[in-house]
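Take a look at this single chain in structure tokens; it is the form predicted on its own.
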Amino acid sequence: MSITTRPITKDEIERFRERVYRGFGDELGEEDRDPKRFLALMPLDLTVAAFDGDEMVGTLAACDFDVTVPGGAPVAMTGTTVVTVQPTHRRQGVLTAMMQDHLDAVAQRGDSLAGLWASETGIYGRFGFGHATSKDDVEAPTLAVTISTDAEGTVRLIEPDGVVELLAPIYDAARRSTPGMLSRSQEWWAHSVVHDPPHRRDRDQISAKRFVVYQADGSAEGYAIYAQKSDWSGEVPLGQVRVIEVISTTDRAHTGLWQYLANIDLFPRIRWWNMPVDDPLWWKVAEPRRLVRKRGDALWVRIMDVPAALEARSYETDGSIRIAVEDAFRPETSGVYELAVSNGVGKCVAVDANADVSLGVDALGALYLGGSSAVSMAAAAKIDGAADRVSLLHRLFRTDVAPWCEEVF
């Protein structure tokens, strides 16, 4: 078997998408066959398809994002997505070949970061991606989401055609203060956030997306996106509110939105699959024990250019440390780097010297956005170094605000 890889052509979009859907055990809907949405989100030159002869046996594509890093700066990140290998060609080097092409292209573009959501956590560490943000899947009876503080503003429903104009400024304000959040183009808003194909809703037996905005003192300070799943299987209504996104720029907006979401008639249950791990709801509700939380991984980050990435973010502790980075998949990234932080600003250069700590590039990606513990990772043999140096590494990279990525891409 000889596997070849290359970007797809416009004529191959439908076949590519069919392979993607099949790889995830799904079917391409008729209204998803229009190539306009695909081209709006994924440039053809950033796709990679693997072929066994004329048969397309693997898929990979990329999206353009800026990701907020600690300190609030936006940094260019290639979003790696729709990675599949057909079941007939597993364990035959298809993914490795596609990932080599993909990361070479990322490096040529000059992006210092790549990121993805992992379908399986055991796959991507060997390609240098590290688990950088986490999420909480939270489910509760709405009676548990009782907040004693009265919200000062109002919540109103808005129609999909008014979503981008009203909600995008709120989102942009919030993402500047949260590491891990992604930029959203007009195309992304239209084709991902607002996009709501009926056949997907019918499959899950849920409503169309609902959009609400919180306003106070004449300004919009937050919004929520949710859907509803009816349940009349018992003597009383048992419906569930499925929260998709809650974004707020003020504490009162956060409170007001949750008061609304937890008081929708006929829907006594509520679930949010992607709550930030430091969301303040836990501290606001009357019965926090009844919020059942399941923690999982979210955004995985791969460092492509160590000095550029480490200098792009800010730091909440000053200090200097030499870090040996091992990158087996892209050896050119390996080396010893000295990070010197003064007044929160980091300078990073490659040096010919002994390292204070050693780690894989995947571990560096896990630390990068401030959501992982270097001390815990050292205890798991992911980082090697003296205890005081590991402690310094932890304090340098850790952030007060936990990173959060708002959506799967």
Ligand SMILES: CC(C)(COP(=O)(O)OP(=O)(O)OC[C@H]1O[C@@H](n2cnc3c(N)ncnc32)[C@H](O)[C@@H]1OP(=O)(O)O)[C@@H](O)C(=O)NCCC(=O)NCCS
The other form holds:
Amino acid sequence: MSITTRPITKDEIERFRERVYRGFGDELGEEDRDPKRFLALMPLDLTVAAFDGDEMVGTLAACDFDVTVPGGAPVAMTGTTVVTVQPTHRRQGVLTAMMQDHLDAVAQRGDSLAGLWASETGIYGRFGFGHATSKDDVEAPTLAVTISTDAEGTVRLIEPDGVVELLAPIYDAARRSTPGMLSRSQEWWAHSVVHDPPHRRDRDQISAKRFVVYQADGSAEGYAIYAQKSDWSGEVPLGQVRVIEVISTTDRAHTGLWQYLANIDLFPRIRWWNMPVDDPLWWKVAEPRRLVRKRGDALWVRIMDVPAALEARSYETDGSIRIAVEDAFRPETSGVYELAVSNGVGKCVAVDANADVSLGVDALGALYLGGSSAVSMAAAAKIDGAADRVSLLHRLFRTDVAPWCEEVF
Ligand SMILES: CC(C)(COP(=O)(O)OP(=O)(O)OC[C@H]1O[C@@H](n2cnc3c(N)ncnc32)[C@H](O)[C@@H]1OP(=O)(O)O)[C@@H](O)C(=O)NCCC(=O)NCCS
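Okay, that one was the form predicted on its own. Can I see the form predicted together with the named molecule too?
Now the full complex is given, and it begins with the chain already shown.
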């Protein structure tokens, strides 16, 4: 089998998307055939398709994001997505070939980071991606989510055509203080956040997306997006509120939105598959144990340029450490780097010296946004070094706010 790889042309979008859906065991619906959405979100020059002769057997594409790093800076990150290999061609190196092209393209465009959500945790470590943010899938009876506090502000439903104008500024304000959150272009708002195709709703038997905004003292301080899944047991309502996103810039907005979501008649159950792991809801409710939480991996980060990435973020403590980075997939990234932090600002250079700690580039990606414990990773042999140096690495990289990525891309 001889595999070739290249970006697709506009004429090949439909075939590419058919392969993506088939790769995930799904079907491209008639309603989804319009290439407009694909073109708005995924630049053609960043696609990679793999061919066996004329047959397209592999797909990969990318989106443009800035990701917020600790300290609040937005850093360009290529978002890797729609990775599939047809079932007939798996475990023969097709993804490896596509990933080589893809990461070369990321390096060429000068992004110091790539990021993705993984369908399975065993796939991407070998390509240098590390599990950088986590999420909690939370399910609860709404009674358990009741927060006793004097109501402040109001919550109102808004129509999809008013979403971008009202919600985007709230989102952007929240994004600046949360590592791991992604920038959203106008196209992204339209084609991903507001996008709500009827056939997907029918399949999951859920309502249209609802958008609510929380306002107090004349300013909009938060919003929630959710859908509703009706359910009846005999004549007893058992519906579930499916939270898609809760974004708040103030504590009272957070409280007001959860009070709203937990008090919708006929919907006594609530679920959010992507709650931040340090969401304050846990501390606000009377019976937190009833919020059943299942922890999972979320955004995976791949560091392409170690000095650029490490200098872009801030640090919680000062100190100096030499880090040996091993990158088997892109050996040019391997080396010893000295990170010197003063007043929270890092300077990072490649040095010809012995290292204090050594780790894979995937482990560095896992640490990068502050969501992983270097001490715990050292105990799992993902980081090597003396205990005091590992402890310093841990204290340098951890963050006050747990990193969180708001959506799968
Ligand atoms: C995941 C997928 C793209 C891998 O493609 P592939 O062409 O089989 O991957 P490769 O042959 O290049 O595999 C490279 C290495 O990764 C390993 N690998 C590939 N898929 C893996 C998986 N799902 N779990 C664990 N290891 C995996 C291979 O065993 C191989 O290991 P080796 O180098 O030690 O031999 C393919 O299985 C697929 O399309 N799966 C369904 C869709 C999907 O989940 N896509 C990912 C979306 S995030």
